[in-house]
Structures are given as C-alpha cells and as structure tokens.
Amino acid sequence: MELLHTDTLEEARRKLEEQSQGLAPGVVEIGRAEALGCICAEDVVSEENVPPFPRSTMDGYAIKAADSYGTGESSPGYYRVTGHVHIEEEADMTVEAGEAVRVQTGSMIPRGADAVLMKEYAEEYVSGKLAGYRAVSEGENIIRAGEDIRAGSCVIFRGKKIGPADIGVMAALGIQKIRVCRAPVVTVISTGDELAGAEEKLMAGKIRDINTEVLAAEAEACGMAVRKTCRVPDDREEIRNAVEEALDKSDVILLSGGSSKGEKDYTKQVFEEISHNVFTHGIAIKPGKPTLLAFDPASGTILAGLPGHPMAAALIFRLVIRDWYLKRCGAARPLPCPAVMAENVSSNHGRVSCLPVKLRMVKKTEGSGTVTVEAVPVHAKSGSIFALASADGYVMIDRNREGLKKGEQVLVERLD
C-alpha cells in the first residue's frame, strides 16, 4: 500500500496559500444591515465628531463650574435660571457668571457652560432662582463633542469581522454602505455508501450524514457563502460528476471522506484527473492525517478533501480552509484563551495533536478569590461530534512534544 507522504500543518497551509495566490478575495460594498458577520475589507474613517455637540448626561443645570467651587448643603450656591434647552433643541443661548440653564439628558450644552449640576442637588426655591448644593467640577456630567468618536479616527479596521456594535458605529455616523471581502462560495460534498440524510429513518448498516451539516455551518460561521450541499456514494464517477458541476460556481469544495488509501476512497485520484495539481496528500496531525488538497487553475478553486470522521473534518477546516480565508482578508485569528491543564495527556510524537478541551474555572485558594482557567481534555475518537460539540475549544500539542503535564499553562483556541 502506498503510504501518505505527509506536510506539517505549517507546511499544508504555506502550499495552499501559494497555489491560490491568483485567487483575489474580492470586494464587495453592501448595505449597513447586510454587514453582519462579514470581515471589513478596508478602513472605516470617521468624517464627523460624535456626538456632535457637547451634551448633557444628567437631567439638571448647565452652568459654569467654578460657580460652584466651595458649595455645600451647608453652604449652598445661587443661581439665575435664564432658560431650558430641550432635547430636540439648539442651545441658542450663552452661560454667564453666576448663571444656569435647565437641560434634560441629552440636551446640548449651552456656550459657556462647563459642567452640570444635577437636579438631586439644586433647588428652585423661587421662580427663576437656583440654589445649588453641590461642587461640580470643569465637564462633569457632560460628553464633548468628539469625545466618542471624532472625526478623522477609524472605527472599524481592515480585517475586523463586524459585530453588533460596528453596526451602531455605522449608525452613529449615518454610514449607509460599507466595503467588505466578498464571502468566498463553498460547495460541500460528502461521500459514503453508508450515509442516510437526518430525516431517513436507519437501516441496517446505515448512519447518518453528519459531515455535510457540520461543513456546511463551519464555513457560513466564519463568512463564507455555501452555495450547495450534497451526498454522493462512493462511486468515482458520481463523485467527479459533482466535483465537476461544482467547480465554476465555488471558490472552494469541501469533499469529505475517501481522502485515506482504502479500496474506495476516491478522492486523490479525482482531484488529480480534475487539476492535476494536488499538492498536499496527508497532513502530519492527529486527529485529520488523511488530508487532501488540491488547487484547480483554470476554475480558480480550491480542492479540500477532508477526512471522513466528523471532528476531524470539522477541525481541519478550522485549521487549514478558515485559516486560509483570514489570511486572504487580513483578518486577525481571535485571541486564544490562556488556561493550565487539569491533567496529564500524553501525545503522539512526530505529529501535532489537536486536542478538544472544555474550560473551567476553578478557585485555587478558598476565601482569597484567585480563580484560573483550567482545560479538562475531552477524550474521545476522531468519529465523535458530541466530544466536539462538548468542547470550548482545542489545544495544540507540538510534533515534539510527547503530551502535556498537569498544571502545564497552555493556550486554547476556542471554538465559539
């Protein structure tokens, strides 16, 4: 049997970057509402200060702040009350010495008020007449213009998978469209005389297609556009036919299972007759070894034949195919988690291990409140989707590395 001539995950991952070097992420300008999710493909710059005009955080009185210097309930401050800016209004008036004005939250602050004097500390004991029983201190209870966001500062960078809050952003400076990287469009085949769709009820020998669903929400989770899905047997020429119908509509085909040696496993052989270009066939990991990747010229897309087990497959797409689209869009890999590990495990030498784990807090010292993280290894074969679905995240272990120690500090990279 010929054996896998295996990369390194480094290695799989520079040979995909290379091969795909003509394969430009696109661009794309879409509405505010649509950006969800979507990784920004340039800078965002403010053209405008927000708020616009200094405002008032405080229902109370606008007034100069060192009025107030050396007031008390004992020593109160006297005021003339000489308007009312309402919210919805234009502050058209000036704050004189020894002057207030009654603002709302949100109001915008008059010329030559500094500060405001909340309305729990003042008291209209006549009309037009304000006694004040509390120092304010120069822009207290006040937000200036500018103050968050101004003008000419960028709010949202290159690379930044847009959240919730960039949408507010995006509504706070009136921004209507925004430029992101165009969602790379992704096919996903499985394959597998054993498969039945979730809705059949089981036959003997039969189990269900899990790889397909899980694919399928791997790559809409990280921003790409899945076009199809679909589930072939393993028959060479049903699979190459749905490779071939795949292959000037996607960017990327995710094919699991058949990427191995076995007696019907297809894919290499399929990918080979296609773009005659498959450059990985193997890669040195546990679990996700019988990985497959290839690279088709002429339809600018990239080939994935992924193991058939489902959290090796769902792995490998995390470490390889994701990793490969934050890349071409400059986005920065979210922060791993730093935590020690809750026990020892040992490692297969000479290739990297991918291990699940679910972390937990736990209190070291009682009654000192030092917490740590800990992550507890989730063991379980490469087959299993529960074990995955029961992880937080995954740490790598190093080719080199023989395991990892109790107590050990690593970083987890985390799966939400």
The other form holds:
Amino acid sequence: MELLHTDTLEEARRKLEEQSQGLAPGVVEIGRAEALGCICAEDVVSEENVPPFPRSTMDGYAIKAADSYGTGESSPGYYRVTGHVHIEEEADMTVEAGEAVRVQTGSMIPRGADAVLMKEYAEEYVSGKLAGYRAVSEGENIIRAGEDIRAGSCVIFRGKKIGPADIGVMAALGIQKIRVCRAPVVTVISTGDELAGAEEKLMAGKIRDINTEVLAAEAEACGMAVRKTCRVPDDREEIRNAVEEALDKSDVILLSGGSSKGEKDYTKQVFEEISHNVFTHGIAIKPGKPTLLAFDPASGTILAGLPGHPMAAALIFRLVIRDWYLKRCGAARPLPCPAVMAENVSSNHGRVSCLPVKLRMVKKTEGSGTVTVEAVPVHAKSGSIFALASADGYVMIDRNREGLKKGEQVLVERLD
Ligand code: AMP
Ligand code: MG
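With the form predicted alone done, generate the form predicted in complex with adenosine monophosphate in the same format.
Time for the whole complex; same chain goes first.
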C-alpha cells in the first residue's frame, strides 16, 4: 500500500504560493458601486476635504464663542441676528462681535463665527434680537473643514476588503472608480455518483449535492468570481473532461469528492494526467486530510481537490484557497476573537485540528463585572454542514497538542 505523505497546513500553503507565482494577480479598475467585497489594490488618497467647509451640526445661531462666555440661564447673552444661512447656500457674511447668524444642521458657518448656539438655548424675543441662555466653547457644534477626511490622507488602504462604509467614503470624495485585485475566476466541480441537485427528487441511495453550493458561495463571499458549477459522476473520463473544459477559463478549479484512495477516487489521477504537477497529496489536518493541490503550468490554473465531506471541503477552502488569495492581495486579515474554552476537547496528536465553535458571552457579576467570551465546541463529523452553519468560527489546535483544556485562552477565527 502506498503510504500517504501529508504536508502540514503551512507546507501546503507555502507550496501553493510558490507554485502559483506565474498566475498574474492582476489589478482591475471598477466602478464604485461594484466594489463592495473587492480587495483594494492601491492606497486611495483623498483629494478633497470632507466636509469641504465648516458646517453646523445643530440648528441654531453661529456666533463668536467668546460672546457667550459667562452667560447662562439666569444671565442671558444678547445678540443681533444679522442673517440666515440656508443649508444649500454659501455663507457670504461675516459674524462680528455681538452678532448671530441663524443656521441649520449642515449650514455653512459664516466667517468670524466659531461656535453654534443650539436653538433650544436661544430665543428671538423680537425679530432680529436674540437672547442666548448658554455659554458655548470654541468649535462647539461645528464640524471643521476636513475634520471627517483631510485632503491628502489615505482613506482606503491596499489590502482592505471594501465594505459599505468605504463605498460611502468614495461617494463623499466623488471617487467614481477604484483599482481592486482581480477576482480569480473559479470553476466548481462536484463529483459523486450519489449526488442529486437541490431541485431533484431524492431516490434511495442518493444525497443532495452540498459542496457545489457551499464552495461557490465561499468563493463569492471572499471576492472570487464563480464562472461555472457542475456535477459529474465518478467517471474518470467525465471528470477529466470537466476539468479540461475549465482549464483555460479558470484561475482556480475546486473539485470536491474522490480525493482519497477509494475505488472511485479519480481526482489525483486526473490532476496528474493534466498537470503532471500534484504537489500536495494530503494535509495533516482534521478535518480535511484528503486534500490534493496541483498547479497546471500550461493554463496557469490551480487545481484543488477538496474532500467530499462538506464541512471539510468548506474549511479547507477557507484555510488553503481563501488564505492564498488574501495573502496574494496583501489583504488585511480579520482579527480573531479571543475566547476561553467552555469545555475540554481532545484532538489528534500529529495533525492540526480545526474545531468549529460557537461563541457565547458570559457575564460575571461579581468583582468588576467582567464579560468573558466562551468558545463552545460544535461536535460534529466532517460531513455535517449544519454544524458549520451553527458555528461562529473555528479554533486551530496545534498538532503538538492533545487537546484544549476548559478555561484555556484561544483565538477564534470568525466564519462570517
Ligand atoms: P468522497 O471524498 O468522494 O469519498 O466523499 C466523502 C463523503 O462526502 C461521502 O459521504 C460523499 O457522499 C460526501 N460528498 C461528496 N461530495 C459531496 C457533495 N457535493 N455534497 C454532499 N456530500 C458529498
Ligand atoms: Mg465520492
């Protein structure tokens, strides 16, 4: 029997990075509205101040703060109202000592004024004459020009995954386009005689195909572009045809099932025949040991043979393929969440374990009333998809450990 030499997760990652160096990362310029979820490829520097001019953050009166010093409820300050700045107007007046200009939330602050007295503390007791019942300090109720974003500052860093607020930042600055990392084009192929589509009636012996959907969704969620998904039976020719069809059109082929050494397992053979370059034949990880990685130099395609078990397939996608993509884009990693283990767990010595966990907040009322986040293991077989859906994240257990102890500090990588 051929002994399986397994790579460690780090070895597999390093080999994939080295082997795929010929695959151009590529940068594309896209419109603001399409940028959500993409990874920024170049620092975006603001050319404008936001706001472009000082604005009031309240309805009230723009005044000189010094005029209000010492005033209060029982000793009002008196001001002459000399004008009104509507929200869309330029403030073309100057506030002199003892004067006030009526402003709305968002109005431009006139020259000479350095604070806004809220209208709740002011009363125009006769037209043009104002009593103010509160002292305001310099800058109060005003957002300065550039206080939100200063011209010349970096607003979106290379490697940042563009979120809704970044789209807002671009809108604030009038930025129409952004350079992002080109999304790797992905083909998802699921293999197995037993697989039926979600829309099919389940016949005895058949199960529904989960991997096609979950892998396509994982790929999309991390910013990749899925061009095609398909399901093929455990037939070497058919699998080979499906891979060959995808070669020139994909950067990454995710082929799940048939990746170990069973009688109907053809992934390795097919990858060998096509690429002559299968560099990882198993990873020392639980779940997900039967993982194959190859790079086809002729077409510049990563061939990933993922385990058939859905949870294992999804986790290996994250740990290997998503990790590769994020590293390549210089993407910032989401911070893991520190937690303490809620119970003891054992793990396989010699293999790193990826343990799905739920996060639970525990409030300790005694003492300073601290809040602890507990990681509760989700015990499941690697075929369970619901276990993965129930988990908030996962904990990696080092291969030199035999498990984790209740109360032990861990870092949870978030699954969202
Ligand atoms: P395999 O690696 O092909 O031996 O598959 C391992 C296990 O995963 C078997 O129980 C398969 O039925 C199951 N499996 C393989 N592919 C899928 C899939 N696309 N969706 C759901 N389960 C699958
Ligand atoms: Mg199979």
